[in-house]
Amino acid sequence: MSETITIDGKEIPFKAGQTIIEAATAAGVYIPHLCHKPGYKPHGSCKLCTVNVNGRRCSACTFPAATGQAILNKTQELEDNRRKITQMLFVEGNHFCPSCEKTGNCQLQGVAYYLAMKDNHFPHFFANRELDASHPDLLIDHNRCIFCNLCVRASQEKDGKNVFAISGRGINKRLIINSKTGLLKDSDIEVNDCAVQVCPTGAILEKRKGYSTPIGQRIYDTQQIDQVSLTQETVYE
C-alpha cells in the first residue's frame, strides 16, 4: 500500500524519496514554479512552489513528501502572494514580452499568465543591464536573468563545466561568466549545453533562431503553462 499525502484535499501517492512537488506533478497537479526542473538538485530560490503543509509554509521543491501532510495549494492567499513575487520579477529585470524573441516559449510569461497577472503594480527598477552577444553563437541580455540558477546547475550538474555563477546580493546580484574576461565567448560554452537550452527567460538565446517557430504557434500561445508542465515533468531522474 502507497503512502499518501492530501493536496487541497485530494489524497496523492508519493515515493520514498520524492519532494511534494514531484508527487503533486506525477499525481497530474500543477503547482506554479520557475526555478524547479525535474533531474536538478533542488533550489528553492523562486519562492513561486511555496505551499502551506500542516499550517507551515514550505517550498514544494525542497520539502519532502511524508505521510499526514495536509497541504494547500491553490488558495487565495497563495495565488496572490505567487501573483506579487512574478510581479517583482518582471519589474526588477526589463521584461517587455512583446519585443522579447522568447515571447509564447517563456516561462515567466506563461507563469504570469496562469497567475491572471493583469499589470506589473509595483514600480519599474529598469535596471541597467548588459548584453553579452561576443559568442558566435549565444547571446546574454542580463535584463531577462531572474537568478533561477538554473544555467548554473545545468552548466555544473549536467554539461560539467563550470560557465555560470551568481555575484553580490539584492539589488546587486548578477550572474557571471566564468572566464578570464567575464565575456561568453572566452568561456567553454557551447550552444548544445544543456545550460543553453534550460533557461526559463530569454536571458539566454540561440543567435538566427529567434523566429523559426512563428509568434502564434508557440509553447504558451496553444496551452496554459499547467499542461505544458504536466506533460514535460511527470518522469523524475
The other form holds:
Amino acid sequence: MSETITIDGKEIPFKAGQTIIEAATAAGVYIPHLCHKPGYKPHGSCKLCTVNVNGRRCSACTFPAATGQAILNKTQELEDNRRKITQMLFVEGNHFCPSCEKTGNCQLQGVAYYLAMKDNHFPHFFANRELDASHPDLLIDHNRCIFCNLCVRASQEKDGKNVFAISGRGINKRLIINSKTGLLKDSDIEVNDCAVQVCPTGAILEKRKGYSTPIGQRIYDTQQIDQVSLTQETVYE
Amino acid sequence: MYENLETAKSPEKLKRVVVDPVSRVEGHGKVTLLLDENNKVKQARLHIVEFRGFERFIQGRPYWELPVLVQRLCGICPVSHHLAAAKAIDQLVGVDPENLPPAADKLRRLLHFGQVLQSHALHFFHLSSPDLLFGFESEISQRNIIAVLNEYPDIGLQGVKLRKYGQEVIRRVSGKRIHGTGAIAGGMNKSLTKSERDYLQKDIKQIIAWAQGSVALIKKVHCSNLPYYDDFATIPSNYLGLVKENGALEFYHGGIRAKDAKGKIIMDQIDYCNYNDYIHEEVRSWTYMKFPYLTALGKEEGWYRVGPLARLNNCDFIDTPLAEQARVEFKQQGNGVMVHSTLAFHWARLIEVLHCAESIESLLNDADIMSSDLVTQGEKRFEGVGVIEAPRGTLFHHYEVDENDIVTKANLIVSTTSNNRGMNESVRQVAAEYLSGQELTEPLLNNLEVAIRAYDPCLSCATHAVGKMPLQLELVDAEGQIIDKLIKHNDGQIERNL
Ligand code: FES
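Next up, the form predicted in complex with the partner chain in place of the form predicted alone?
Full assembly next; the chain just shown is listed first.
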C-alpha cells in the first residue's frame, strides 16, 4: 500500500521524494504554476502553486508530499490570490497579448484565462524594458520576461552552458546574459537549446517564426492550460 | 471653390457652431463653423481631435509583428492594414508580389474581398442608409439602423447579412472575424479546408443577388433625387488609386494611376514603391490630419480623392460581368467621363460590393485556395513598401528595418488622410450653399455630416501619426464665443492668442 495525501478531499498516492505538485499531476490534479516544469529543479519563485497544507501556505512545487497532509488547492481564496499574482505579473512587464506572437501558445496567458482574469486590476508599471535582437536567429523581448528562471536552469542543467542569470532584486530584477557585451549575439546560445524552447512566455523567441501557426491550431486554442499540463507534463525524468 | 472659408479674417467677432462628435463615422472628428451676425458662414473646418501614436509605437519591434500589430490601428478595416503590412514585409524577406505562391496570393485576395464587402456593407446599411432612405433633414430619432430595420425590414436585414458574410470570409481565412492572423512574410499561414470552402460557397449566390439589389436601390435613390444628388457637396477633383496592368478595377495589387477632374491621366502604372517621389503631405495647424498632394501639381492643385468614387473614375473596366454592367450605368452619370458627385461615393461603394461578391465566387471555385504551398522566401532586404486599395481608398505602408530585423522607420498614409482636403472642400461647399444665412438647426447641420459620411472616413486610422504636431486648445463660453485660446507650436512653444 502506497502512502497518500488528500487534495481538496480526494485521496492521492505519492512516492517518497515527490513534491506535492508531482504527486498531484500524476493523479490528474492540476495546480496552477509558471516557474515549475517537470524535469527541472524546483525554483519556488512565482508562488502561483501556493496551496494550503494542514493550515499552512506552501509552494506545491517545492514542498515534499508527506503522509497525512490535508491539502487545499482549488479554493476560492487560493484562486483569488493566484489571479492577483498573475495580474501583478501582467502589470510588472509589458504584455500585449493581442499582437504578441506567443498568443495562444503562452503559459502566462493560459494561466490568466484559467484563473478567469478579466483585467489587469493593478496600475500598470509602464516598465522601460529592452529588446535584444542582436543574435541572428534569436530574440529576447525583456518586456515579457516573468523571471521564472527556467531559461537559467535549462541552460545550466540541460544545455551544459551558462547563458542566463537573474540579477538585482524586487523592482530592479532583470534577466542578464553571460557574455562580454551582455548581448545575446556574444553568448554561446543556439536555437535548439532547451533554454530557448523552455520560455513559458514570449520573452525568448526564435526569429522570423511568429504567427506561422494559424489560429485554431495553437496549444491553448482547443484546450485549457490545466488539460494541456496534465496531458503533456506528466513525464518526470 | 470655397478656399476663402478655410480661415476667416477676424474669427474673434464670429459666432461659433460645433458639430462634435460627427456621428456615424469611424473615429472622432468635429466640424466648426464661424458665423457672422447674419448667420453667414465665414469659416468651415473638419478637425480631427484624437491623436494616436502608431508610427512611433512600431519602431523597435521585429518586422514580422507588423501585420498583426498595425491591424490594431482600426477595428473596421484591420484586414487592410494587415495586408498592406504583409505586402511590405514580403519585400523584407525578398518576395515581390509576382513571386508570392499563387495560393497565398489568392487567399489574401479572398480575405481582402471579404473585408471590403463587410466594411462597405457596414457603412452603407448601418451608417448611411438612414440619411439616404429617410432624407438628410429627417427626424433625428429616425436616423439610425433600427429605424431602417423597422421601416424597410428587407433592406436592413440584407445589409446585416451581407456584412456577416464578409466577416465569415475573414474568419475562415484568418481565424477570427476581427484581428486574426493569416498573412505572414512571404505568404499565408493556412489555406482553406474543403469544409470551409463549402461553407462559404453555400451562400454566395444569395450574396451576389443581394449585392445586385443594393446597387439597384442606390441607383434609384440617386436618380430620383436629381439634380440634388449630383450637386450636394460635389467638387470636381483629381482621383488616385491602384489599377490592374490592363486598367481594370483592382483592390489588392496594381500600379498607381491618377486622373484629373476632366478625366485626363496625370500618371499611370507608377510603381508604388516610389510613392515618395509623387506624393507629399502637408501639415496644417488646426487639425491632426495631414493633407497629401501630388508633387507634380503642387500643394494647391495637387490634392486628390481616393476610395470607391476614385476607383470607379480611374479604372477602364471591371473584370466581373455584373459589376461591369453597373459601372457602365454609373458612368453615364458623368456623361461617361468623370463622376464628381460626392454622394455618388455610395453608389460606387455598392458596385464594389457587387464586384467583391462576384470575385469571391470565382475564388471559391479555384482549387488553389486549398493548396498547401503557402510560403516562399528570397533574399533579405532592408526596406519594404506595401500598398493596397482599402475600402476607403489607397493605403500606404512603408517600413525600414536594421540588420537585426528591427523596424527603424515607419510611414503610413491612410485612405482617409488622402480624402482630408476633399472632405473639407465638401464641408465648405455645403456650409456655403445650404447653411449660410439660415437659422441653424440640428437637421440642417446633419447635412454637414452627410457630406463627410459619404467619404466613409475612418478618423481613428487617419490620426495614427505621432510627431511634433501643433495642438490647439479653445475655451468657449455659453454663447459659443471663444474666450481664450492656447496654441502649442511645432517647437513646443506655447502661445496665448485671441
Ligand atoms: S510554480 Fe511553484 S512557485 Fe512557481
